[in-house]
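First, one chain by itself in structure tokens, the form predicted alone.
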Amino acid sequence: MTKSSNKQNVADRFALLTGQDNWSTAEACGLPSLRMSDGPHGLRYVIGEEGEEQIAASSVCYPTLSALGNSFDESLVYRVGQAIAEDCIRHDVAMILGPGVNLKRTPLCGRNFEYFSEDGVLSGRLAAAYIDGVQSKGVGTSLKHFAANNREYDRFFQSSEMDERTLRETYCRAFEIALQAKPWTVMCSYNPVNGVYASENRHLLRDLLRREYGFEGAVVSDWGAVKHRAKSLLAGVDLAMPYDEKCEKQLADWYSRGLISEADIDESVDRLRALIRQYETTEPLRKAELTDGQKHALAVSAAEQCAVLLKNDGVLPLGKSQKIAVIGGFAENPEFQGGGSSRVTCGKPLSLCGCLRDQGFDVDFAQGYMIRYHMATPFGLRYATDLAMQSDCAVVCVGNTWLTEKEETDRFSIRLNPIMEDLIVNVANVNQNVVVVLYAGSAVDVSAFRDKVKAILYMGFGGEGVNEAAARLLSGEVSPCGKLAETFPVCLSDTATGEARGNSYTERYSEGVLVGYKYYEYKGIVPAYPFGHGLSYTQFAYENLRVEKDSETDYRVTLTVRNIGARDAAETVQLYLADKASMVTRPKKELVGFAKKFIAAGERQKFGFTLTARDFAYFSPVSDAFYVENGIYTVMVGASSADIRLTQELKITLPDEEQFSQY
């Protein structure tokens, strides 16, 4: 090969490493271009621009990942993933940019609606189901944002600072589990981690992602996350997105100076070749088989299974003989997704009033407030309270707008707009049977009205079918079965982070491994609604717990759950583990398993789980490995983190030579 042809060959490879435009890989090195598009709760396919606004094709909008997290249902998430892949197939999209598994360290994070949970095990397993569902149809995924991207505030600059145990045990846990599903790509985050940008962080991308977790796919940058293309190449970023001409110049400069080698270039080129071949070889899987009606029906069903009944003092389900006042603008025009790059263009959700009337309810509507410029303003408050006074039950629909919960900015409060809080209180003053229907993508402070109303139904950001689902749940046609994937604190000051946001340079993760429910329990703080909480229209009895030993760190856990109520319903069993005494700070309990099953009234279902060494272990920076400490552990089975129904202790005794000295 001549010098000039080699120069051209290198330039061709540089082009492949930098993307072609905003959405596509480069057509270079004899390889075709692949299209990527935003997700994750539906396909956001940009087809043009009008001024500064992007125009997107219409797709089905499913519940956001925060809502899907409340389902605790891997099979549901798998089916949603498959359906989203079908919209990708329809538009020749090779890869959807999701799912996101960053933990909800603070409820203020504006992008929490895109993430499953505050718990790494739940997030990881649901993400794996999503990945399996999408990729079963020959469409790729991009697991994101690796790692420790837990705020939108100054996300391009502020460093997430933590010890190695916290990083490995907590913020990488969901990625570690989800990677078992073999996503085609992993997306690195914007933020620095311990002072080094994720796109240049060799410890994250090479030591952990490649060597420890065994990821063999391509690493793509978040859009604009690469600060220096050559440095990111050496760290392990294979594809920098979107196209930026300075990337090729930086690569060429460092190559000419001998700072990057042919081997460095080819390592990433080979991974991108493999990515494109993977798309080509999975072509037989790309069959769009669902009708638009079937996809919408799935969106409704998913919203039903994601909804969480937080409180019910006997007012739900509604009775057909009652006169129902439905109050609040969200009843007619609900918020059903957050703002930013994940926002899906879809059909308008149906009216809750219309859906209830279709089921035979006597319903009148009052506005109560209007959303103007995405803020609530009073509108017809007197009429709303008069209507509530004349009705047997009042259903008040409130929540957050997509400008409250959105990418690029965090919330300043977890309370609702004061106009909405006042509306609920005023209605409750004249009607003793008030039901609040709550539309939001993350935890909400409900202290202003929790004790004044009879029921609270949390729909989350439930996608385009949210009001159809709400009507079926309120009427009792379907029993609620969702469980909170994140704690609802009494107030913001009860959280580990409070109002703190860092100083734009750094934020210290001082709570360490005590994230979410682990923090509240360790500190003895009682939340408004705990992790895993969710009521039903029936009751369940937990029975016959058995813990059987296969080896010193391997156990089988079985139990039965009996539906002792009068309604058929699904129940989620949660398995927790606690180390009774440890040489390090450990949570009071940690989720290690969960399963959801439908149980007919009067019937029972058997649940089974396995425990392995990883479930008992904590990460020891001293030995740079996960370590199981000898001692007594408590197996806990419950309906929530605060509602433990069955417990049993076990003792682990590993050889002394494998142990650190203890007390």
Second form
Amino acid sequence: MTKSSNKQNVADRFALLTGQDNWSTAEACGLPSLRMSDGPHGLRYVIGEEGEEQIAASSVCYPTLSALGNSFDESLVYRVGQAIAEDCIRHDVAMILGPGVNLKRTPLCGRNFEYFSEDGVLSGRLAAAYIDGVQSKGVGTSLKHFAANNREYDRFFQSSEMDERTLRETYCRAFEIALQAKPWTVMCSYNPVNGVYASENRHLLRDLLRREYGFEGAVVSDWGAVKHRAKSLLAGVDLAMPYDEKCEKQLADWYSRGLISEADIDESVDRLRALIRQYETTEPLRKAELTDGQKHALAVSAAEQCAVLLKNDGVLPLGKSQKIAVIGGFAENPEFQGGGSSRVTCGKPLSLCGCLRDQGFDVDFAQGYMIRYHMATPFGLRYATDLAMQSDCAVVCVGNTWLTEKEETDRFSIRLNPIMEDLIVNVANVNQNVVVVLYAGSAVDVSAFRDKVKAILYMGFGGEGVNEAAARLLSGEVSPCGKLAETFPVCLSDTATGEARGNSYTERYSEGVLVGYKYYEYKGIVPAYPFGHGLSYTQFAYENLRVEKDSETDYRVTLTVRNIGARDAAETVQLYLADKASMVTRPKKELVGFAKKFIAAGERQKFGFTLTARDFAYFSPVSDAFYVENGIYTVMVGASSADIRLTQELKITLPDEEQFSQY
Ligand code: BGC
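With the form predicted alone already on screen, would you show the form predicted together with beta-D-glucopyranose?
Full complex below, order starting with the chain above.
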């Protein structure tokens, strides 16, 4: 190759290493351009810009990942992934920018609605199901945001600071599990981690992602996350998005100074070539088979599976002979997704009143509040309470707006807008049977009304089918079966981070591995509703726990669950493990497995799990490896983290020469 053609060739390769525009890879090195789109709870296919607003083509909006987290249902998430891929296929989108598996460290994080859970195992497994679903249709995914982007507050600057054990055991855990599904790409986050931007963080991108987790796909930057293209290339970012002319200049400069080599360039070029080849070779899988009606029906049934019945003092399901007051603007115009890059343009959800009337209920509506400039303002409180007074039951619809829960800002409070709290309390003063329907993407402080109402149905940000699902759940057509993937604390000050947001420079993750339920349990703080909690219209009996040993760190766990109530329903069984006496600080219990099964009234289902070394291990920075400590472990099976039904102890005795001394 002559010197001038090599120069040309280098420029061509540099072009490939950054995007062509906002959404596509460059047509370079003889390769076609690939289009990417957000994600993750529906396709956001941007077709234009109006001022600062992006205009997106219409597609189906499924429950957000936070709601899907509450489903604890891998097969559901797989099907949703497939359906989203079908929308991608119709628009020639090669890759969806999701799923997101950042952990919910604080309920204030404005993007919690885009993430599955506060637990790494649950997040990782559901993300793997999502990736499998999307990629089974020949469309790629981008597992994001790697790593430790747990707030929106000053996300481009503030460094997430933590010890290695916390990083490996907690914030990387979901990525590690989801990577087993081989996403085509991983997206690195905006923030620095331990002082080094994720886009330049070799420890994250090379030591962990590539070497330890075996990721072979391409690393894509978050949009604008690259500070210096050559430094990010050396750290392991293959594609900087979106197009930015400084990238090519920086690469050329460092190349001319001998700071990046041909091999450095080719490593990333080869990965992008492989990505494009992967898109080409999976062409036969790209078949869009679902009708619009089928996709909407999936959105409705997904919303049903995701809803969590937080409280029910016998008022639900609603009786057909009752006169029902539906109160609150969200009944007509529900919030069903958050704000920011994930926002899907879709059809408007149906009215809850309309859906209940279709099911034969006698329903009247009072607005109660109006949403103006995304804030609730009072609207006819007297009419609302009058209506409630004349009704047998009042269903009050409240929640957060998409400007409260959105990308780039965090919430300041986890309470509802005070107008909504007042409305509930006023209605509860005149009607004994109040049901609150809650539309939100993250935990809410319900203490203002929890004890004054008979039932709380948490719909999450439930997607376009949210009200159809709510009506079927309220009427008992289907039983609620969601479980909380995120603890509802009593109040913000009970959380590990309280009101803190960092100081714009650094934020210390001083609670370490004690995130979510692990923190509350360790500190003995009783939450309003614990992780894994969710009621049903039936009851389940847990029986016959057997823990069988295959090897010192391999066990099989089986049990039977009987539906002892009168209604068919699904139940999620949760498997937790606890190390009884560890040399390090460990959570009181950790989720290691879960499974959801539909059980007809009077029937029983067998559940089976396996435990392996990793389930017992903690990350030891001393040996730089996961380590299983000898001792007694408690296997716990429960209907929630706080409702353990069956337990059994087991003893691990690995050879003493492989163990650190304990005493
Ligand atoms: C978000 C990503 C998103 C990207 C493209 C960024 O601001 O953090 O999650 O995929 O924009 O819209």
